[in-house]
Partner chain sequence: MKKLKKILFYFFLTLSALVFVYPFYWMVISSLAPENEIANLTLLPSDFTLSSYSQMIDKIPIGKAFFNSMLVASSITIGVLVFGSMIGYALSRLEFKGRDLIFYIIIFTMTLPFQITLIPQYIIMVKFGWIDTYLALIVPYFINALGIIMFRQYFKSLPQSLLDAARLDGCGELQIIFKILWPNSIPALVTIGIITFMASWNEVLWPLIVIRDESLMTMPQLVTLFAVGGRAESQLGVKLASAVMLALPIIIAYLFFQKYFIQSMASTGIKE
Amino acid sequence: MMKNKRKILPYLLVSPYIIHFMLFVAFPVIFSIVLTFHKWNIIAPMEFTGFANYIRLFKDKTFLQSILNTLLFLIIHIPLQIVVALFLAEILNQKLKFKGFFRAAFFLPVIVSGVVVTILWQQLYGFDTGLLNRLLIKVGLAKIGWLTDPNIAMTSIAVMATWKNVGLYIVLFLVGLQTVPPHYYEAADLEGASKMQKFFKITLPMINPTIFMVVILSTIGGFSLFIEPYVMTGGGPLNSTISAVLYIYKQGFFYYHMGYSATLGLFFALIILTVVFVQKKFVERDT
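In the form predicted in complex with its partner chain, what does the structure of this chain look like on its own?
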């Protein structure tokens, strides 16, 4: 009796996970594959449509644009984030007073909801009365259509996302910088190395693992871009800021195209997995 109880007990403890996994992971994955072969608006019965959803996907220009927009966002956001975070972390990594205060200030946007940050920046980016354009006029420059010019809008969103997240990456880089043994720099000083040389020859190679981690974390985060364009621009102007997740959401919950939305979700998830897989391969090769 006692022995049996000891045997069953571990399974009882992990049973919430198993139930959750079946219900919210395993079943959804299988069901979403089934859905891709159907047309369904939830209310009427499911209708088998073969590969129609896939054919539609490959002809869907808006979906292609939403993926390209998301990639453009990543291409601007990730390098900008790494440069700014590394730069501020380098400065904070000196013997300074009020270090904790500065770190806390940079970290403030990280903890605040993306909705708040988006509403706030929507005002800063405003064309007529926004703070940024008021500043531009004051120094004698022309106003910029931060969110109304299709060529600029996605960059504006990427800059805002960097402002929101960079505090977290500053902290991660600070941890990384602390792992560089001080005698490396001392040896370089003896050789008469310049600041730049020390940064590129010692610091950068030593914190490579942190950089890769930041790249992978912000890639996964960037692929889920949704609330910023949803609140700020609704995907416009001219679909220039519609992100893949926003488009999937619109197909599913504006038009109730469940089958098609599931197809988009599955296809986009495969893109994400491929990109992250390739990034991880690079890390393994380089380290």
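It should be emphasised that the depicted structure is a prediction, and the values quoted were computed from it without experimental measurement. Positions refer to the first chain, counted from 1. Only the largest set of C-alpha atoms that superpose within 1.5 Å between the two forms is called the rigid core. First, how it differs from the form predicted on its own.
- Annotation: Cα of Leu270 displaced by less than 2 Å between the two forms, core superposition.
Return the form predicted on its own of this protein as a structure block, the form predicted in complex with its partner chain having already been given.
Excluded here are partners and other molecules; the one chain stands alone.
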């Protein structure tokens, strides 16, 4: 009996994880893949359509635009996020008064609800009553359609997203900066190296793993862009801010094209996997 109990015990211990994995990971993934070959509006029974959803996907210009919008967001957001976060982390890594207060202040937006932050910035970006345009008028400049001009709407959202998330990456960079051995800087000082030389020759190579992690996290976060365009613009103007996730959501829960929405989601997941793989090859370096 004791031997049988010992054989069963390991399986009992891992059974909660196995059950969780089967119910919340394996089943949804398999069901989503099966759903891509069907037409389903939740109410009526599923109708098998073969590869019709995939054919429709490659002809869908709006989905292509949503992908390009998301990539544009990433191109603006990731470099801006890294530069701002690293710059502020360098400052906060120095000997400053009230250092703890400033660290907490920069991290505060991260823990605030995304909807609250988005509504706040929506008010700041307001064309007639927004604070930014009021300041422009005060200095004699024309008002800017931060969220109504298709040419700058996505840039405005990227700036807001950077402000929202930069606190997290400041913390990550601070951890990376504090792991750099001080004697490297002491040796550089003896050699007469400037601050810029120390930054590019010591700091950046030593925190390369942190930079890689920030790039990956920013990429994944950027690909999941949803709340900001959903609340601020609804994907407009002229679909200039509709993200891939927002478009997938609209297809599934606005138009009830669940099969097509699942197809878009699967294809988009493959795009994310490809981009992250390419980043791993080109950004990650041995230190």
